[in-house]
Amino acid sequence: MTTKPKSTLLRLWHGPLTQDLVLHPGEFGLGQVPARLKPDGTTTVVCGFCSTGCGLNAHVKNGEAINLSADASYPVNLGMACPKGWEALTPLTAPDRGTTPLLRDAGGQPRPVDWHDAMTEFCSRMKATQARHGAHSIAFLGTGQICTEEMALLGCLFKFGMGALHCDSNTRQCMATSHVAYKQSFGYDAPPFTYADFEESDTLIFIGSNPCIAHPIMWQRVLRNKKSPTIIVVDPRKTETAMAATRHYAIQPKSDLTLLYGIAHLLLENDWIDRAFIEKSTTHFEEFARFARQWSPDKVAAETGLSVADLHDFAAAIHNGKAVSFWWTMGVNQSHESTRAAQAIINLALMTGNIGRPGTGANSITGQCNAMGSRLYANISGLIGGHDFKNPLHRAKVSATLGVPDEAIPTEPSWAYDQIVDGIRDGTIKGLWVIATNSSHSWIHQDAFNEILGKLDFLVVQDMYPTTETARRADLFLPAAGWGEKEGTFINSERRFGLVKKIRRAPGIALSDFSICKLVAEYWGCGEMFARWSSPEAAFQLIKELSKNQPSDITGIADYEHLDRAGGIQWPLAAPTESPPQERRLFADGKFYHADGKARFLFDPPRPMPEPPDAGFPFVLLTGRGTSSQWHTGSRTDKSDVLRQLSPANIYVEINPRDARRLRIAPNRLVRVRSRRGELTATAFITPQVQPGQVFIPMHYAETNKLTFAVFDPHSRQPSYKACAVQIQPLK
């Protein structure tokens, strides 16, 4: 059995639900407020919901924030905030907050325990699983919602300290495609843009992206554009962004790759390309050009549902634009051929020279607040800091920087999320640690996932709430501090490190994810390996060291105070600069990160949608965001009365009027939506926003992923949430 570590890290006073735990000062444990937070006044903190990374003013009284407002000087949001930002404090005081660890007893009931018992149980059972089934029989599923320093510590602890391998983040569900597409095309996961490009483009093209709803502050930046830009939206559904666009191309679901190749064909046919840029800065263009010439307008029109005239107009708009920016998000990323679709967008930017200049770029809009932090520093599928597990020089650098034995660093990446799920199904994975994500709600083909969780020997969930769908299944629940109750950094969509501050005390004996990982290290017996990780800011300094000579080099950032004074800092920043420019884009010199300094044209033929509609399941189900007031599975936004009132409480399905008449479905009538995997009951919302033969259900409802089809992109292994076959029947 694991014994209590004999160190000053931990002091426990026992009492029912009133235990107190004090961590040493560097970890900002219970009852402590960082010195940089004044007892009264205002301080800027980065929002913890989406990837926009807005600056919020936290209004502090007696050492705790009592209200939030938008920071007018922060370079991201310029005084604007969406409903989630205004309500960001509310989830912290929810009545169902986790305040103490919970351990399921012999009768199956979760009972409160202290941190010593929780850590003893965690370590003894995880070690027993490894002893019985092998070192790699335990796994974790992480998140893009915790601080960069927490992600880094978690990944390093799991692989270097605990001797395990298989771990992934829920960013696999949203951003793996962009990560892989950029890395293959540019040589590094490097989103090139800055938010000023929204205001400097004369032509903005949104593909599978609805920023009006998903990223409303980014959309406000578009509305600040004084160039009367042409706005083009490519989306099967007439989204809120499409309604505001100059042109909306309502393509058939999952025909975007064909469309993009067809546009490349027309640009080539008309010689609307930048040959000087192509020659100087790219490779494999001639092969791509030969490939793209197959995609004639007639062929593309037949497959996409657009007219030949639409295609010519689309290509002409790109040609006529002086500063054309391409933007995509989940409509592209969540597909069976998502990586090549993202690279088809990149190819259009490269062949027209629309990259590296103001108002241009092939620009992936990130989902979660710290998905970029996860992509660079989670130490999961790639070695921490954008390094490569298979590269001995990279492993040696990590070993020397972190003081980790070289033999403790794996020589291979971990399994992806879906492979871990398959490992649970076949019995290879027997212990699972879930951190700040709600897989029982969000993973594709939900019912199958929840069924296989029963195959685990030990399930640990670390979260703010013991009431999420996943936490309710846990053998051990670990109460975590949330955003605003800890310190660290987030990296937003435009590569900006922003500072997260502790502006509230966590309830009960809940701890930051950083502190929980430090406890695990102590109880596991590898605490000395992580002695230098004494606080989040100490971890940030280690991250800085690891970034040296990488494309994402941040050795020029001094410390947290530097980030705070500067209003966040975009990577890279290799040279110390007190006041770096607030907006910086990549590739202005036409040089990329492959060894030859050039970007690559990458392509493959499109593949059919894996589950097309048929006679039995005649509709295509589309999913996406339903409202700007909800966030993912609602585990935080649902705590706010205000946010709940801004979105429909009950699940609904959008259906075209023509289909509704044919099926005799009246508005607001209950209908059954069924796929080959499950079914749900929803309220019919009759609207021409969806095309005939298609229906739309928001992703936020727990029932939605009962329907979705578990198919994955072969390059990024990202799930395809956006299209599967369903049937609809009115309920009598």
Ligand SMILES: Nc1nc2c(c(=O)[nH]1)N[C@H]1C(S)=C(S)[C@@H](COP(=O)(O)OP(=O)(O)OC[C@H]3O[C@@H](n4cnc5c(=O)[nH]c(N)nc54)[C@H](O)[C@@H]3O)O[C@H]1N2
Second form
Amino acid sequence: MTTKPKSTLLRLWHGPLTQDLVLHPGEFGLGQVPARLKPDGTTTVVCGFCSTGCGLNAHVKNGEAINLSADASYPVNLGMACPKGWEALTPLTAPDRGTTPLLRDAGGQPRPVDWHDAMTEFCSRMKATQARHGAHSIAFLGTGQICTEEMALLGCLFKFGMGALHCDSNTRQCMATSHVAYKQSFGYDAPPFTYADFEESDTLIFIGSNPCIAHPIMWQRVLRNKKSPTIIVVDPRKTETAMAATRHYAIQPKSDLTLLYGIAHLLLENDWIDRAFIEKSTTHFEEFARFARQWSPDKVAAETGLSVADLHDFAAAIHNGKAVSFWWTMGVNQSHESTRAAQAIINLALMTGNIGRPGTGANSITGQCNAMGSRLYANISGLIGGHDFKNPLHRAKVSATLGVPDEAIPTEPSWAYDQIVDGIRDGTIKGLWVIATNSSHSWIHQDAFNEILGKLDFLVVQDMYPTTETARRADLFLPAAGWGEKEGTFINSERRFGLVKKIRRAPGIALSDFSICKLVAEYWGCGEMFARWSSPEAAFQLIKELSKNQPSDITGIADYEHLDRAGGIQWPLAAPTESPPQERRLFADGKFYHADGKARFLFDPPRPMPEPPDAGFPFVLLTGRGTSSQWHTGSRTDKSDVLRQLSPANIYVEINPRDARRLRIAPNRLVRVRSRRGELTATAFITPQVQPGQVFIPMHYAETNKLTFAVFDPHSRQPSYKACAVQIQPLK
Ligand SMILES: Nc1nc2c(c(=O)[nH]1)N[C@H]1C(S)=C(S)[C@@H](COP(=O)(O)OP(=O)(O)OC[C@H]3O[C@@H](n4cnc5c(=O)[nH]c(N)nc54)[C@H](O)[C@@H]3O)O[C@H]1N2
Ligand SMILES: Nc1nc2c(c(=O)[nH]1)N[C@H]1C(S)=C(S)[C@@H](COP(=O)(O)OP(=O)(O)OC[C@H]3O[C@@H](n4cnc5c(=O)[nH]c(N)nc54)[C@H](O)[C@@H]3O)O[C@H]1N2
Ligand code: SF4
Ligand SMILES: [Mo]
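Got the form predicted alone; could you also share the form predicted together with the ligand?
Let's see the whole complex now, leading with the same chain.
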């Protein structure tokens, strides 16, 4: 029994008090924070925005954080933080925080209810949907922004406890490509790098990546590089990163695959390859070499918009570098042929032996704070812990470790996000639970998504705010504690488990996602199955057990205290080690995770852009991050006066001066941007950062995804957010 005061019990329940037994004591009060204060009265918490995973010092007074600063001793950020990190407490006190569950009444009005009524409604309506339409007629859309323990519990509850199957998360919008590309090429989803590689590389190549804006502290690590490195940026736009680079290759959108094959061709032609490494550590090279020979410089130059000389310079830079690192982000992952593009990058690293040594690697930079956690532990596309739903040995291990009957573990994969959306459209999915993502804003071709929500019998949204575009449409809103109001771990881009602590109380009767899942389990009637998941730290111990003998083995991490003392710990750590080296990379031994120990060259011919510009829609629309102070759909960052002042309040579109002159568009005038799917009005920002024939709109504004075209990579099913055809007209 918890020591929580009776008044809290009553506020929470107005119902059977026995349910309280399922919540761990840390849900109330302030968890373990007081015990973890450093002598200066601060405690380190990992930031809850991007995947850099900076350590922030929470300055604690009377048990609660009153301020944040950058932690100088944390190995990731070394005393630096970006504006979002400094301002991370502000969104927690926003006036529109959800403080109680809200249930839509018969008249369509959301009314506050207590947790007992909310959980009763949740379970009875989800169960009724399953009874009427089948066990697989309910789905969830989750996230890479809750703690690993929470996403693990959610995925296990949904599949093993509730008997449902179809679930996915916003990680599909973001990292699905890297996940699939690594798995196919290396045999496991294993980003090989450590942040020291930013400092130890003499040639850094960023492809479809704008770290100055999207990963500013990783960029600070690049700036600490003392080798005067050559920095190459491949991006259709002259981004902030491109401006700071040694060379910028402004390729035609979606011509990356052709470019990368063309570079492979030149490396082969000049014999600038590492035959010993290829022989020892890879397979399928000869097929790849034959394939790559087709990509002559003339052909590649014509398709990418670069000159033949550019291509030779690019290949020579790779050859001349002693430690060449390749970095990619959404310019690669969000495309109709993204998996092969990511693997074309991996192929360049493999054929030149640029992997496993300091300053090298084929390195995917992750997006959200815990997208890496969702890739390993969400129990969505792979069986929890990097396992395979179809592998009987893996199923037996999960069954034994978690005490779940084998029959409860599905043998078929879930539908991906777009298939769930199609399922809602055709009436197969009738109940949807959305957790920590704002699909109505962020999903591709949002009008089509929002229209079909009306076909659902029951929409539940679990978020910090009932005001998001998605939460406003919910039948039932569940108020979630946010980052800083709960405990757990995040895994950052360099595979580092970092600790999130409860440094503030959640408002009203909001609960952590962990506790909400525990309550659902209890009310659903499968609480017993999750009895061992008694607290986030108990769940961490289960996660540890599941990792045993996997490439991501973390059985050497003792507990949360250990993570805290060590400044986070990168996977793998199989042997108990009090102070593991703070920077570790993979593949130093040239061994990969396929059964033969080798990495594979994988490739396919490029395919044309699905919606190329034409006479009616003559511009290519690029989308992405706008400023370092805006986070996605703005539900958190828009709550801070400081952050709002660092970015344009209204939607704008970047247009090249030549196009603006031709269309008679003056700076700051309103223009209409129209695609085949929808239109919006935006302020014209005339800038040579975009090439003629291309425009750019940041994703942070609610309307951007009215325009985007729903096409997906066939391997990863990741949406191609960054290329569709639009027209532009000045408004009088
Ligand atoms: N401030 C801030 N930081 C963030 C986020 C945020 O919302 N705000 N979100 C986080 C998340 S979840 C993610 S996934 C990352 C994303 O981080 P990034 O991927 O670095 O950011 P984006 O701006 O989405 O896309 C990067 C670049 O891809 C380019 N691009 C578009 N099409 C192509 C193409 O065909 N080829 C090439 N080579 N490039 C192309 C765009 O011009 C853009 O400059 O950022 C993370 N960090
Ligand atoms: N056009 C275009 N669209 C894009 C992209 C693009 O480049 N271009 N990028 C895509 C990418 S890479 C991504 S990652 C997605 C991001 O898209 P979303 O995931 O939809 O964006 P967020 O605004 O981060 O939404 C997270 C939600 O979770 C809530 N939340 C935060 N913390 C918690 C918590 O602890 N618990 C709960 N329950 N809720 C919480 C927040 O209030 C917010 O509403 O957007 C994608 N959409
Ligand atoms: S760079 Fe990312 S992790 Fe670091 S403070 Fe900024 S948002 Fe947080
Ligand atoms: Mo993302």
